[in-house]
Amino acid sequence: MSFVTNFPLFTIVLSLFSGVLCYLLKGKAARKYTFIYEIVLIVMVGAVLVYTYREGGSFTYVMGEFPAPWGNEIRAGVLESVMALLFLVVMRCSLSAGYRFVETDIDESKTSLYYSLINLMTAALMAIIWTNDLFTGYVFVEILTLTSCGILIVRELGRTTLAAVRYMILNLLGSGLFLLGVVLLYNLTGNLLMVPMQQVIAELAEDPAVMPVLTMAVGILTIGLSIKSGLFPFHYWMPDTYGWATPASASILSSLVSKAYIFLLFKIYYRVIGIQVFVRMPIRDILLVLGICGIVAGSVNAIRANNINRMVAFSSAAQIGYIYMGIGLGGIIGYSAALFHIMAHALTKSQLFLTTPRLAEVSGDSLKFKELQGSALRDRDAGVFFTLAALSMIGIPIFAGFASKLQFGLAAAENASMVKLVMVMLALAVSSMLNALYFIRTVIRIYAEDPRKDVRAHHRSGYNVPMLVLTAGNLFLGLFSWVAVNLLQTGLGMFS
């Protein structure tokens, strides 16, 4: 094999050494070295996406050459490739655009704690995209939940401590219930490693009294990492942790690590249960029915918040939701629809969680819309990064929304019976009016003359750059759709 098989294995390491590395040092040599290993790791991973294309396949990495059921893995194929390359753009922009208001929002002394626990965060989000056994799944995604609690609670704020409380009981509640779904499939098959799992459960589940205590086991998994990625009902927790975070914290939460846990979920349902048994239990329907009512119920409750942060926290509430209506209409269509959606609302939800406190900034500090009144005026880049992730929200021609939004009407008009045909284009047709609602009501207030404020944008380098990344990654998606779903569908072929 080609040494490039070693590079997944190195993007976890190489974080978590980072993790003790950037404690160790000062603020700002912390945040320099952050921000050039994130580089590192987006080469690594690009080269790794290259080799598995080229290929055409996967490959395992052993680590220890334990036997199962104790063994641990990692597999890296061009699905894995694409999220982790994903993840890892996405962060690198977040930490760019957002520098700034980490070093006004956080003490100068928690500066090297902070890139420190962006680090380790790195390392979680990557082993839970390579993980090929479910214990590494389970600890990373621990990982992830203390790194995620840290980077919000480190602002040292009444509110935002309140806010990572909330978070760290919703999510320790999921983790207890994605630990005893691990549990009770262990205890069924003997195995933890994917692959032998699923082995064992394809033959399982030929005996039709097994099918009822296996379906009990995958729906409790799949609602603790419901709740952990806040699928409706479980998304009430997203205002308070998004909208009281740092920028570039909430840019990372929102489009990242709550991505991260339904990619685990995603890759569960392949390869350790197996899509043929899946798709004979009912969790299928009701995702896809709580997606829908997630779509309506996020999107309702963004057109009544007060202030900006909170209307972009509950529209992040109604794409999560989408995702899991793609996984509901099953299919490769529906599953690749809900990968692009990762995607898409990955690249969009960031750039809108970056751009609303410049708006703010200009604004008196307020995020409260009667104060936003002319913003985009006063600081015209953000302006227009705001409204260009606003433009593909709503679903316009050309941008990543609307393209998403076309793959689900697709995978629904293959897939689904005529009455989830009709469930899924209403909700589409709903959320794409409520979203325009709200999104088109906030472009026009920004944009609206305000003689009563003449504060200028603080420009500063750094900022620009990673937001024409993120833009220039909408674009693509919009434009070239077919590209990043052959990609993914390519990548599937793999999966299982």
Given for the second form:
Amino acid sequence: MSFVTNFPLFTIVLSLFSGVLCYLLKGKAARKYTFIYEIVLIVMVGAVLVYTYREGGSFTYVMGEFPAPWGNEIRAGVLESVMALLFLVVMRCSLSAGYRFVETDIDESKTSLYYSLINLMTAALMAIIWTNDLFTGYVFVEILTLTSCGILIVRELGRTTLAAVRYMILNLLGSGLFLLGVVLLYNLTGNLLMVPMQQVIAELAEDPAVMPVLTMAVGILTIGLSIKSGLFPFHYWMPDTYGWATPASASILSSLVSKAYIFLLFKIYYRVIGIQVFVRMPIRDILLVLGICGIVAGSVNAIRANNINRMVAFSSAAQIGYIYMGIGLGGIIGYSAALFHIMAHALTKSQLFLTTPRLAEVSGDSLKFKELQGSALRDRDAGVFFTLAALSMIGIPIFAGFASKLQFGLAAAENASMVKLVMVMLALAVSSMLNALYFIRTVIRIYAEDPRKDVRAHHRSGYNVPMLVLTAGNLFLGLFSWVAVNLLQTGLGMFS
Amino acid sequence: MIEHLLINNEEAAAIILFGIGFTMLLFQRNLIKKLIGMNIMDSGVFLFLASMGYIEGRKAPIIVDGVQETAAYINPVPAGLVLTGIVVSVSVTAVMLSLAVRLYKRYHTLDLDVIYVLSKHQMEDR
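Now that the form predicted on its own has been shown, please provide the structure of the form predicted in complex with its partner chain.
Then the entire complex follows, led off by the chain already shown.
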């Protein structure tokens, strides 16, 4: 075994350790440490990706050398590595583009706590991606919930506290259901590791008396995680949560935290239930319908929003709908389309949430559309980056948004019935139109004639580079989507 | 149907508790009552796990008198899961209570609907 196989565990353990360390450091030192540490993590995960791709297979890391039905395991393959790499890059970019806002939004004595929470959150994200044990998954889901609540309330406004309470209540409902689902599956299978669980479930699924119970357990798990990730009709907490957090937190919450829950759900379908058993359950069709409802509802709400952050947040609800639609379509193309959209959306949405506060800053600290008029002329960098991300959200070719819409269309044409095909195509058409409506409206607004020509943006170092990285990732996914899709499908091949 | 529920009375009670807690967490307007609901919900799951790990007449898997066959012992994993779950539940409750304190200091009420209306009128609304 190569030394690289230790890296997945290192990413979790070192992040937990860094969380404690950052608490002890002073604010500025904690920030510098976290920035360097995230780069180290990116290098480690990159090494794991190269290793698994070269070896053409995944590896299982058995902690404490207790063999399979006992013990706890970590598993790394191409898919997990790609996701971990994406999460870390987006997190690093959000932090370095947003740290100036962290300084102004948060009391100086609490800055080190913020980076402490960020490190704990990294540990939770990494653990959810790598783990091969369902209960470990639950524990880290709870850690992720608590840390995301933490990075939300560090900005001490009344509204953020209220938003955090509402966010936590829904998340707790989700966690409760998820725990119940895990316990029911444990009751049925007697295992918590994913591989033995899948073997037992494959046998159980042959029994027509057990299948309804199994479906119920998976249904409860699905409801739990879809509440947490904000699938329609549980999307209404998004605008308050994302709109009031400090920009780096909003970007991390919208592009990473909700995606981690979806990735865990995906992992459960693939590795615990087994995709052959899962396609026999009616859950898929429900997810497809709810996904499409989410796309339409999110877009309509975004059009009605009077505030740019609310608009972007509601558009997140629509994008979550896309991902669930991909899972609902099924087939390897459908799943890879869903995963591709996770990547595309993570890169685009973080960019949007990091540009809107700068536009607001030069508009008298207001996020209202009326005040934002001409803001892109006052802050040219933010305007350009906002426009690029908006074009990707609409689905203009050469951007990632277009490539993922194409993938969804292909998946629907490949393996959906006529009814589903029509539904999906209609949803794609309608949502592209609505997206274009509200994003182009916003872009025109921010480039409209400038009512306050005297205001100019402060130059902020360290902002353009991370934004350029995000844009480059976006363009790469758009222009060379086949590379990413190929990688994801290779990963999916090793996944089951 | 009823006999099944009576035989598995612990599981039935657990699911009923879960349902009570879940609806409280969802529909109560008072934040403290919501948190009580959350704890009831978690207790339901823990009861379910604990009853799964208990078989009458069997002992905890600690070998004292040389009995080695598995039929004499219970599975200790569910008890471990309950412990982990309780730790998680306690920490979540602590965080939520601290949030409740913060909200109460600011708005002088724990009724979430009232707080929502109050927060709408604040100057923070950008």
